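Take a look at this single chain in structure tokens; it is the form predicted on its own.
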Amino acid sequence: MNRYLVPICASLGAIGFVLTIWMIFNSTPTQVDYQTDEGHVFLSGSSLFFNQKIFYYHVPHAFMLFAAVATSGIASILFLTKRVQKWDDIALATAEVAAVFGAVVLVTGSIWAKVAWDRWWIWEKRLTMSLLLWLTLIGYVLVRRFAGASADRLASGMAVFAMITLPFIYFMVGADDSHPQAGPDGNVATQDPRMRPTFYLSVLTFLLWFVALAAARIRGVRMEREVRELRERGLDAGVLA
């Protein structure tokens, strides 16, 4: 099952995309928002319209970045506490395929932001931690890549460090933030009924999409890893030079 893993979820990923799309410029409607005042009705300035369509792929990326995060922090904890090897390859594989979605995620919403405040970028609460969590993932890949015999370790406390902003993330939104909130009363949970059929394929989709990417990256990793200890072994036994 394993060798079909991939490729079942890119192919179930590429085919949601596709209907995913179809849907979100045929069957969703523009969001309008209306307010009254002395009896007359009239469109509210938070009105996005067209624009908001983008928040198909903005939502969706932020609950696969979260999810990469989480698994690549509790995988470094177990790499940490018991120095098994493949919980570092999911570690770092995890870390990599976040900080994709990261960037997506800052995009997509630096777009959002612009016809939403006319602006590309506001320093609110969370939009700041946001950008500290892609930093760190950032760092983290740096790391693994520059730092020598000690990145592993090191790398995995960024890990457990970017895991630890996810719910700070997610609930720092105050009455004075104009980011949407989260949770039992935020944008996703109140919105138009017509709109959550796109949405929950548009999270399945990306959910396959980060399922095929971290099984294919850590598949990756292992593979790096013990091509690193075959050259080491030949180096010790005087078989390469």
The other form holds:
Amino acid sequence: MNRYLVPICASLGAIGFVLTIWMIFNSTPTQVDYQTDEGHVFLSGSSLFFNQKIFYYHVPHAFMLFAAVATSGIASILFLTKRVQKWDDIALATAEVAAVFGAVVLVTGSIWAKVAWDRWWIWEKRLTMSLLLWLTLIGYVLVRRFAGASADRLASGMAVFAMITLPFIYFMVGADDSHPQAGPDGNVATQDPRMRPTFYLSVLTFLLWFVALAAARIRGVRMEREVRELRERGLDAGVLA
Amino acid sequence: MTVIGQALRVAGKDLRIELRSREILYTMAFFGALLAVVDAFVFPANAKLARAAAPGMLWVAIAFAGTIGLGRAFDRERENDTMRALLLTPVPRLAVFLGKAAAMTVLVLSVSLVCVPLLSLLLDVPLVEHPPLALALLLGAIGFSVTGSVFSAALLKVRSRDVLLPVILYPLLIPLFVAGTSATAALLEIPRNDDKLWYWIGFLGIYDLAFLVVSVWIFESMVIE
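Now that the form predicted on its own has been shown, please provide the structure of the form predicted in complex with the partner chain.
To see the whole picture, the full complex is given below, headed by that same chain.
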């Protein structure tokens, strides 16, 4: 992996971070609200007002959560079938990053829900799935930390199981999906064209941030593993006490 | 001998060991009974509330007692390193796995045999009068044992296996417990809600099938000595 990747992505992300904050408060409309009418969600009214601005953080983080989880899942399957350590490093690093992004999604979502629905949490489809996904990620990270030598196999098995659990969680939650979502008219949350530049820049910023974090973590995980392997070889050869 | 025959031999071996000491059976069943009693104390003795809470109590008792049983059942294979011997026997790994899961299913079912009458007695909820509950419990026990056996076997050599088992297992099993609880709740509705009941029993069946297929595939790559 190119050694400039992390600094470049991180600094571009930092610039984007400052820029998006400025744009969120200066170039996006404030009077946005969700109303439901016969199953369709559209924008109008003003009760969300300023609080809607958390959208520019919440949604990009959710995108990155899914990107990270998908990367981790695919890497886990590749590790189980090919047994190449590289895939396991990627699976672990992206799962850790996914856990961080997932925490941000849940916290920002909860703040938004308090304003939009007057409750911190409801057991709605999308929320339940995100929460259980996040819990599985935390379990995954715990296994990697505390399961010792067989942690890689155990964790990749867990990732595969988690993937087949997801559709069951979807059908398990009977309640309607009242979460604001993309509809036939495009993403409902960006229907106002004035929101789009800020939103897209925000997604790009967090994508860069995600790539920087994941690349740095993958390198860290690989180094940890190499040190461990060297130490084992040293012990085997009798060089280390 | 077919794989099924071999699996039955493995299950028979496990159950024979268990029947000689009855250690897991007694401790699991007693723990399940204790949970039922604790539930009866901590929840208000209100007939309506009890009816709403009883399905949840039943499945929580099964989950907790089942986890204890799983840990103990696989500890037994670890103590004398018999898991290695078992994996070295000239039968497919599939048979070993299926046998282990089948024996575990029997143990989990025996816990529910204690919990169901006790809960329905202590909380005055008519759980015993509904035969479809047995089907839901059987499917629940199969799903729990299949997934639990894979991870218990993989955790065998791990030092902190006792805490890691529920950490891994519960997020994956939440759909199973929700389906079981919902099916039981459908039974307790007045009048009985058959549509809901069979939806959740079907859900349990598909869940078991999917997890069984993946477990069979994963077991070999996860449990290597």
